[in-house]
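Have a look below at one chain only, the form predicted alone, in C-alpha cells format.
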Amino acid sequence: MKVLLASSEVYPYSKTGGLADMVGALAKYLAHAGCQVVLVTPLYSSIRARHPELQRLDWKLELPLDSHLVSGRVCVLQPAHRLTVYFIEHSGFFERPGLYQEHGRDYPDNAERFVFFSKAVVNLARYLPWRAQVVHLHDWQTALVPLLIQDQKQRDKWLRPPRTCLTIHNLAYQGQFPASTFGLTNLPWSYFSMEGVEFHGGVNCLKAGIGHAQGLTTVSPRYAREITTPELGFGLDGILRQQDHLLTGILNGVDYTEWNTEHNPNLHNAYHKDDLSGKTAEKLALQKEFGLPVNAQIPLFGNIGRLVHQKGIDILLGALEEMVAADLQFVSLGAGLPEFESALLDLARRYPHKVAVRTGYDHGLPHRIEAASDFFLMPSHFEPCGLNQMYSLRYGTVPIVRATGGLDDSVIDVRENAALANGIKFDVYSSSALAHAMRKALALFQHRDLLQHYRNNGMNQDFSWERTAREYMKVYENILTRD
C-alpha cells in the first residue's frame, strides 16, 4: 500500500507536541509493516544545519494564493527502507523561530503559510511519479487538502486521486480565519458554504476536512465518543454526528525504541521491572540536578507539558498549594500561558526544597523526569490521547489521571480492576479532587508492595506502534474499498 502522511511537525525534525511524536512513528512503523510511505512536512529552521545530507530536488512549486504565485521548493532524505521524507521549502513561511507562534502568539500570516503547504501536498500527491492510494492529513494545518483534491478532481478532471483520510489530534485547534482569507484558496466560492469551509462567517480548515474526507480518525477511542457531544465538540459536534459513520477511534502507541527504562542514552541509570534500583538513582539524579533535597523516601511528583488550560494547570496550581504542606516533591518542565508560567515559578520560589520548575524545552529531561519520579500528574481538562501516561506506566511511573479521553482508555484505576490497576484516576475537574487522588498517592507510597504491584502492571502494559499501525492500516483499507 502506498500512503503520503502530511503533517505540519513531524519527529526528529520539527515538534512542538505530541502531534510530531505520533505522525513520525507512525510513518516510521508503516513501512516496517511494508508500506510505501512517503512524508510531507515543511522545512522549518535548523533542520538543514541538523541533516547535511539534504537533498534538494529539481522541482518548483510555483502555487497560486488568491491573486499572486508563491514560489517553493522541494528538499528529500530517505531516513529508511521504504520512507521518504520530502520537505516544502519556503523562507518567508518556514525559516522562523516558532512553528507557529511566537512569544505566545500565532504568526499573523498563518493562513497563507498552511494554505501554501496544503497547496504544496496536493501537488505532490497529484505529481509525483510515486502515486499514492491514501493521502493521510493531520489537524487544521493539512485539513483543506480533501477539499482541494476534490475540487481539482471535478475541475481539472484528476483522473483516480487518491483517497484522504484526516486524523483529528486536537479538535480544539481548528484553524479558523477571517472571510477574507477565502480567497488564498482560489476554490470555487460555491464551497464558503454551511457544506464548506464556512463556520460562523468565517473560515474553518478543520471542518473542511470533517466534511470532505473519506475517513476520520481520532488518536483515542474515548476521544472519538467525546468530540461529537457539545461539550467536547467545540461547534463541530453536529458535522461529526453527521459523518459518525466515518470515524474511528484509534489509541497512539508509543515507540519503544525511543521510550524506554533499559537502552535509553537520555537516562543515566538503566532499569526494569525486576531491578528498579536504577530508578531510584534517577531519582536521587534529578533531586540532585532540580536543587531539592536528595532523598529517596520522599515521594517524588512530576508533571511535563504545555502550560495551557486544556492540560488542567490551573486545577494543578490549587492542589499544589492544598498539598505542598504534606512531605513531597514537585517538579514541572513545561511553557505556555505566561501566567501559568509565573504561577508555576512563583510557587518554586516559596517552597524551593518542594517545588522546582523548568520552562521551555529540553530533549533529555523528559526522560529523566518520567524515570525518576514515583508518581505523574495529567489532571487534563480533555485530553484527546495523551503520551506521558503511557510513557510513565513503561517507566514504572504510577500515573494520576483525569478520567477523560486517552487517559480513560489507557490507564486503569483500582476501582477498574485491582488486579491489573496501574494508575489513579479522578473524575471532577476541581482542584478539590485532584488533591484527593494525591493523597491516595501518598498512601500507595507507603505500601511498598502495592506499590511495586502498580508498577509492575504499568511496565508490563504494551502501547507499542506495531499495533496500532495495523490498525491505521485497516481504515486505509477501509477507505480504499469504499464507493
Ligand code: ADP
The other form holds:
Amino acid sequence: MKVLLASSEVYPYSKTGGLADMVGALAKYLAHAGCQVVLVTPLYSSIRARHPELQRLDWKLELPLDSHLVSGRVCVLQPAHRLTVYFIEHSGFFERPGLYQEHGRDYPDNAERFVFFSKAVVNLARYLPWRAQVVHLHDWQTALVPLLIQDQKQRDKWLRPPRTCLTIHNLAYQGQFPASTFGLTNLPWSYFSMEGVEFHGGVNCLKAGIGHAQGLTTVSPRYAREITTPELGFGLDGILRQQDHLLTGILNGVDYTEWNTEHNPNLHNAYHKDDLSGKTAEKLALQKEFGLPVNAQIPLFGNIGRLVHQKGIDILLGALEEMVAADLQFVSLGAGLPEFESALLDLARRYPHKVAVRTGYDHGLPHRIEAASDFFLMPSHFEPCGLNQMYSLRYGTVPIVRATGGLDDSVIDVRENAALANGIKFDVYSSSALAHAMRKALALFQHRDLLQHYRNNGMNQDFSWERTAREYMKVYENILTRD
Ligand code: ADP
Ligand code: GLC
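Shown: the form predicted alone; wanted: the form predicted in complex with adenosine-5'-diphosphate:
The complete assembly is shown below, putting the previous chain first.
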C-alpha cells in the first residue's frame, strides 16, 4: 500500500508535543509493515543543519495564495527502507524560532503558512510519479487537503486522486480564521458554506477536513466517543455525530526503540523490571541535578508537558499547595502559558526543598524525569491520547491520571482490576480530587510489595506500534474499498 502522511511536526525533525512522536512512529512502523510511505512536513530552522544529507530537488513550487503566486522548494531525505521524507521549504514561513507561536502567541500569518503547506502537500500527492493511494492528514494544519483534492478533481480534471484520511489529535485546535482568509484557499465561494469550511462566520480548517475526508480517526477509543458530545466536541460534535460512521478511535503506540530503560542514551543508568537499582540511581541523580535533598525514601512526583489549560495545570497547582506539607518532592518540565510557568516557578521558589521546576524544551530531560519519578501526574481536563502516561508505565513510574480520553484507555486503576492495576485514576476535575489521588500514592509508596506489583504490571504492558500500525492499515483498506 502507498501512503502519503502529512504533518506540521514530525519527530525527529520537529516537535512541540505528541503529534510529532505519533506521526514519526506511524511512518516508521507502516514502512516496517510493508507499506511504501512518503512523509511531507515543513522545513523548519535547524533541520538542514542537523541533516546535512538533505537534498534539494529540482522541483519548484509555485502555489497560488489568493492573488499571489508563492514559491517554495522541496527537499528530500530517505531515512529508512520504504520511507521517504519530503520537506517543504519556504524560509519566510518556516524558518522561525517557533513552529506555531512565540511567547504564547500564535504567529499572525498561520493561515497563510499552513494553507501554503496544505497546497504543497496536494501538489506532491498529485505530481509525484510514485502516486499515493491514501493521503493521511493530521490535525488542522493539513485538514484542508481533502477539500483541495476534491476541488482539483472537480475543476481541474484530476482523474483518479488518492483517498483521504484525517486523524484528529486534538479537537481544541481547529485552525479558525476570519472569513477574509478564505481567499487564501482559492476555492470557489460555494465552499464557504455550512457543508464546507464556514463556521460561525469564519474559516474552520478542521471542520472542512471532518466533512470531506473519507476516513476519520482519533487517537484513542474513548476520545472518539467523547468528541461526539457537546462537552468535549468544541462546537464540532454535531458534524462529528453526522460522520460517526467514518470515525475510528485507535490508541497511539509507544516507540520503544526511543522510550525504553535498557538501551537509552538519555539515561545515566540502565534498568530492567527485574532489577530497578538503576531506577533508584536515576532518582538520586535527578534530585542532585535539581538541587533537591538526595534521598531515595522521599516519594518523587513528576510532570512533563505543554503548560496549557488542557493539561490541568490549574488543579495541579492547587493540589500541590495542599500536598506540599507532606513528605514528598515534585519536579516538572514544561513550556507554555506564561502565567502557568511563573506560578510553577513561584512554587519552586517558596518550597526549594520540595519543588523543582524547569521551563523550556529539553530533549533528554523527559527521559530522566520519567525514569527518576515514582509517580507521574497527568490531571488533564481532556486528553485525546497522552503519551507520557504510557512512557511512565514502561519506566516503572506509576501514573496518576484523570479518567479521560486516552488516559482512561491506557491506565488501569485498582478499582477496575486489582490484579492488573498499574496506576491511580480520579474522576472529578478538582484540586481536591487530585490531592486525594496523591494521598493514595503516598500510601502505595509505603507498601513496597504493592508498589512493586503496580510497577511490574506497568512495565509488562505492551503498547507497541506494530499493533497500532496494523489498525491504521485496516482503516486505509476500508477507505480504499468504500464507494
Ligand atoms: P501533547 O501532544 O498534548 O502535548 P502528549 O502526552 O501526547 O501530549 O505528548 C507530549 C510529548 O511532548 C511527550 O513526548 C513529552 O515528553 C513531550 N514534551 C512536552 N513538553 C516538553 C518539554 N517542555 N520538553 C521536552 N519534551 C516535552
Ligand atoms: C495531541 C494530544 C495528545 C496526543 C497527541 C498525539 O497533541 O493532545 O493527547 O497524545 O496529540 O496523538
